[in-house]
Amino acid sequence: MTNLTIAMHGVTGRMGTHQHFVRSILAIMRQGGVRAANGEMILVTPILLGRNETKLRHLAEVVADQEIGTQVAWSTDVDAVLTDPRVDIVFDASSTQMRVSIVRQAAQQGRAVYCEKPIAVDVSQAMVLAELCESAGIKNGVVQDKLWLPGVCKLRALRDEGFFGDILSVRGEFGYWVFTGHDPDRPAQRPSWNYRREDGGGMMLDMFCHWQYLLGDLLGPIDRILAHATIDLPERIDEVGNAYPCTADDSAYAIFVTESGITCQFNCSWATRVRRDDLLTIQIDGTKGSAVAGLRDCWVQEMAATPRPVWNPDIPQPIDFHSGWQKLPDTTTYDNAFKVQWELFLRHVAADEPFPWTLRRGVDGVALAEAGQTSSAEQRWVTLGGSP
């Protein structure tokens, strides 16, 4: 049995309380620990990290004994817990521009690193990171999670099936009406961070990282990019209530081409209302079948249920499109994905597990984020230097 310690940094937003320390750290305690393929059973012991006092006491004291019946550490003295040499692990999930120092103290204390994405805000200081980990020898990993979205892994057995035969296409609709917060009784769901470029805010820091390892996973490499982003929204609320600019990017448009010739067209946006299946749907369409994917659900309709429209304008569409498409069944049960990821990386620092997600996969997803904002800024066509 081994128990390893992990100091969670960051874990007072919102996708570190709820992703990272409920859902997976609490949960993978609740549940006993993680089994390594050695039969080894591998615990983990928390302590939380930040700088609000009030809000890691709630985690630690009150949503730990919820969740779990037992307490867990906290503390805001950052450096004492970094240099404690009881950790074994650092895990941050932080804003983007406070991810370098928290990484870089990690490494030079000989810790594991485990990190939310974007590493970083720019590909140099991606690859120092990266470097960092590997000079130092210690394991390290970047999140992913959207490998294991139950849709998502159903498009991966399409894939693997041959559903699609020849895939020719694949189109992404991401993104939800993000509240700016002038109406108090409609507060915003994302942190003001993510709207201030000065902060490692916008949409394609934070987006674009997600689609380079989804659509190289699915479809290969990422070729070049054509891109376009905007500032739709000027002003938002922060969190104590004052205005503030946006600076950052909060809609982006792209065309990716990966290196075999597949056409991947994503719109993203903070400033849309949802009129589809999920929050992010992909669709994959193929010379066989296509399917279209949310997080959790994905339908399919082969080239027999496939309908033959005609255009005519004059009449109402006689043709319900949705009634064409098949639902596919949930043939197994799906974990939470940050979990499966989490629980991945501890087999990785515990029994030495193949871990291939780490920070020098991160510096591929900055890599295609800068791509696409040089692309908007100069109206052009991108390509891509390839894995560094």
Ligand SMILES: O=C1CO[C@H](CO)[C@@H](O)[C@@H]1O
Second form
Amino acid sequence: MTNLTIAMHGVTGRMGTHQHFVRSILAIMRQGGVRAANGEMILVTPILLGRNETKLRHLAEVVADQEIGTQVAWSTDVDAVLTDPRVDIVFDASSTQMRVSIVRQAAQQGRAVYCEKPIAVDVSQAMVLAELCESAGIKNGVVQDKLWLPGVCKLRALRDEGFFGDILSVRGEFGYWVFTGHDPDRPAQRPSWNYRREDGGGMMLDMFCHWQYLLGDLLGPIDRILAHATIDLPERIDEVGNAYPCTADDSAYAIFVTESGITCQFNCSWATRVRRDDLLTIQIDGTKGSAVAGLRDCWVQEMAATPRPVWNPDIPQPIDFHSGWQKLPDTTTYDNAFKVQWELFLRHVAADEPFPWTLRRGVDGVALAEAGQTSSAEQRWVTLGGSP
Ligand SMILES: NC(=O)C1=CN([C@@H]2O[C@H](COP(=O)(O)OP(=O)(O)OC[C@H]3O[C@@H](n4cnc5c(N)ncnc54)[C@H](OP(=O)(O)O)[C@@H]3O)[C@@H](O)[C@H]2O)C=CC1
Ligand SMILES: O=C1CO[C@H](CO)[C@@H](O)[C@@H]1O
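The form predicted in complex with this ligand is what I need now, so please give it after the form predicted on its own.
To see the whole picture, the full complex is given below, headed by that same chain.
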């Protein structure tokens, strides 16, 4: 049996609290640990780390007690915990701009590192982190949770069984309305730093790193990108009620072409009202069939069920386009996507099992976001170099 001590920094944030602490680490503790392929049982001991004593104490003492019937450790002395030799893994889910300093310290201390995406705000800093981890010889990983969304798992299974025939194109629709906070009854549902470039915000930086590994996994590497980003809503209200100017893109539109020649078009916006099946939908069109995946569900249409529309705006549309799609059944139970990846990382650290989602791969995500920024600023296609 192995017991891994995990210093969790940024655990007081949205992702840190809900996805990583409650739905991953506490859930793993509640189920009694994770079993490695060699039969070894891996247990975890978290230490919650941050600057806000009230929030940390609440998570460690109240939330943990509610969820698993016991309290966990916490500390505001970040340096002391990061240099504590009992710590095996340093995890960071703090705001993107903070990542470099935490990951750097952890790597220098020889701890295994696991962190949220994007791993840095630009490629040069991202490279430094990947190289630091590699030269220190430490196990390292970046969150790529969307790979384990049920909807994405279903797309992957359809691809593997040849459902699509030749894949022709992909269309992603992502986003929803994020309130500006001007109406006090409808506060913003995302943190204000997301809308300030100087604080690491921006749609491309946030989301293109997800599209990079998602498309890479489904279709192979991206060769080039053409992107256009806008700041649609120029002013928002922050967490303490002050108005601030939005300096980061809140919408971004991109065409990615894969090395295999497939065109993938993604619309992303925090200023759009949803009239589709989910907050993210991905449609893949192929010669034999098409599929549309949301976060959990997936609908398919084969050639035999494909309607034959004829353009005629002078009559009411005779085809119910939605009825020609079939919802795939759930053939398995799906665990939380973040928890699935946590378990794989723990097995990697404790039992040396493979874990390809390294910081080096995190660099690729930042590179796509940066290429998108260049494309948008210079109004041109940008070809990606790929990282070794
Ligand atoms: N994989 C995914 O699906 C998603 C990933 N993310 C990524 O996760 C990260 C966190 O995002 P999110 O949870 O939305 O952000 P939040 O703003 O909710 O949380 C930010 C966290 O960082 C801490 N923090 C911020 N500034 C400082 C500072 N100066 N000193 C110490 N601590 C600080 C906050 O601590 P405090 O509570 O004390 O303020 C808090 O714990 C980002 O990198 C983001 O890109 C975000 C959304 C989804
Ligand atoms: O980084 C992110 C920004 O927010 C999205 C949802 O609102 C997340 O899915 C995503 O991972």
